[in-house]
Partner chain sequence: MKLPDKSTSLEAAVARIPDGATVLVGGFGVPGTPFSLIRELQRQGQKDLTLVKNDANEAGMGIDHLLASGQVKKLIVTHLGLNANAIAMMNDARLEVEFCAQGILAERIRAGGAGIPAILTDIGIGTELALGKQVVEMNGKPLLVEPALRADVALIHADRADPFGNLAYAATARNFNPPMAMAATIVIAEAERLLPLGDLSPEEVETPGAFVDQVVELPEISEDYGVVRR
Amino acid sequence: MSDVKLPEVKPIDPRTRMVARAARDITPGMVVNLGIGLPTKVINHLPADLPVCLHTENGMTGIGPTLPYEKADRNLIDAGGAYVSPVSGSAYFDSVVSFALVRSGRLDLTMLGAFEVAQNGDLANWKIPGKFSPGAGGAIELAQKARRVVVMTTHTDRKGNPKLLERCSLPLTAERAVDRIFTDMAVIDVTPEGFALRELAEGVSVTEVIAATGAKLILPDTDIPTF
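Taking the sequence provided, give its structure as one chain in the form predicted on its own.
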């Protein structure tokens, strides 16, 4: 028998899988805002030659991959404080101009984190009562003004409670705003009839998603693709 040891193949982290899948919803020509948290990681899963314009509400359009501290320009950060790199055509401006872009409806897509999402698209992502919050931030206007709003979040909280609910119990960021939800278990669309299951994470069953969802889940009539 050979003594050669094959390299260990590490399983893909569910959150990394989710982020990579969400990146595939960004198409050429889009102007996209990546919110604080998981959405900021999407940038590292986009092809380098993909013609998109990434926006961060603290004052920059045209954003390249995040950089380690030793390679970064310390003046260039995204809204979450990560060091980012410029690309050809990058622009810098103050928050007044940044939010003028948001309020005027120029964002094709915004990707946001969430504490809870209701089956009608209500979004709660800024405040958990009893815990410190720096404020609602730009998410209120991003959720209201972007042409399409998607959420990236774990399917349940740290205690195993569903984040996808019939009604949000936490203070709302925006009403009826969310179009699509990416979780570590599934891709789910918000439809007039409620949550509709579109895709499953590899290794996750429909039964598991139903059990982890706090509202009715509409299932497709055909085989469900995986990501």
Second form
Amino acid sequence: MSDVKLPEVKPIDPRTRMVARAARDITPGMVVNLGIGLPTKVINHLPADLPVCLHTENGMTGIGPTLPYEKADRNLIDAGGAYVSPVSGSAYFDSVVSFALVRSGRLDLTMLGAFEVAQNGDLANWKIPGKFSPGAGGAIELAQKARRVVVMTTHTDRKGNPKLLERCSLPLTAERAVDRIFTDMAVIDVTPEGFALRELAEGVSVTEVIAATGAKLILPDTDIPTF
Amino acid sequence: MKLPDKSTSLEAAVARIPDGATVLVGGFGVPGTPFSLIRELQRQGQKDLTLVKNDANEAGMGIDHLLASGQVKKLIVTHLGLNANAIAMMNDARLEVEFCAQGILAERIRAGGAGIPAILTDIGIGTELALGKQVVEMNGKPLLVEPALRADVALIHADRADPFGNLAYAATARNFNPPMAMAATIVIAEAERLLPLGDLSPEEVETPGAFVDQVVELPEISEDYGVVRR
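Mind giving me the form predicted in complex with the partner chain, seeing as the form predicted on its own was just shown?
Everything in the complex follows now, all chains and molecules, and the chain you saw is the first one.
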């Protein structure tokens, strides 16, 4: 046995792995809106030199790194309330302009959280009747009008119930909106035929994904890549 | 020729708001919320108000004071998830809440400020937000009729103003302020700095003073406007 210590390999938790994988879908030139919660964390996994324009619906394009409280500008937040910084070329605008950008098709990609996603792309992420109904904010327009809508969510809820379903049981945010779903277990596309498995998280089996999914899962003929 | 001077005190400006008024309130979170006008409205105690705002601020902040004092009958918002008091009042039916998609709220206010009676949109089709709304068909597609929102009063927070009411804003403190500043019978703006006529360049004016009725210079920037450490 050598005394040389190998560098300790940090185990990556499944959520971080999902966030890092989602970041790879952001490509040069895109205008991107990252929703509140997990999607916001995608910023930490984007290469610093990637030419991409981040939009936040409270009225800014060109979002830079989040600032600690002592360096924060009290007038500069993102839609989730985080104190952010500008980059060279940032712009500020009002809510009318911000949503004109969303609805007119200028937003290439949005990443949103979800309570439920149906196999036809229906998205529910704003209301659990009787328990949680804070309003949808900008989510309806983001889900309905971004050119590509990607959902980031745990594959099941806290009780282990599937969140990917044949039909949503909760009130919808938007119909037939979702193109792709990143979970802690898999990357799944919404296709005209239903959910199609594209990638597996490392250490997760196809059988486990099928068991955790509440709808038919279309499997590829070829080997399934891992992330 | 000299432009009229609309500068006044907080007290006199807010005294123009009657009971039962519909009031547009600027702001998205803390930035752009007219905290001083809101506190004066709480002090004067006008009742049965309908407030239109992006969000309900947070518990103990901004319009939450007006909710707590029972001055608000109805709230038209896009989201109130950060204010547990507002959610509790809504759940107990002590407060009527109308939810609106964020950009549609902005566009309804813009229409109200632009003299347009309603807009047509496909936003919300297939969701609860479409329930009870008039639907028209255009080019074979169903569209919702969203009525313009024009209010009795707008409460605006500006970074800089001049006595005529020309307004300029800071960073993401714009949000709903510019469209709201065009969409009410009485538009009241508080400003962090009131500059002499001519010191606010025509190039930097975002809201022309012709839309604005009263301008109030804030005597101090209270901690309401500061960075929130959550």
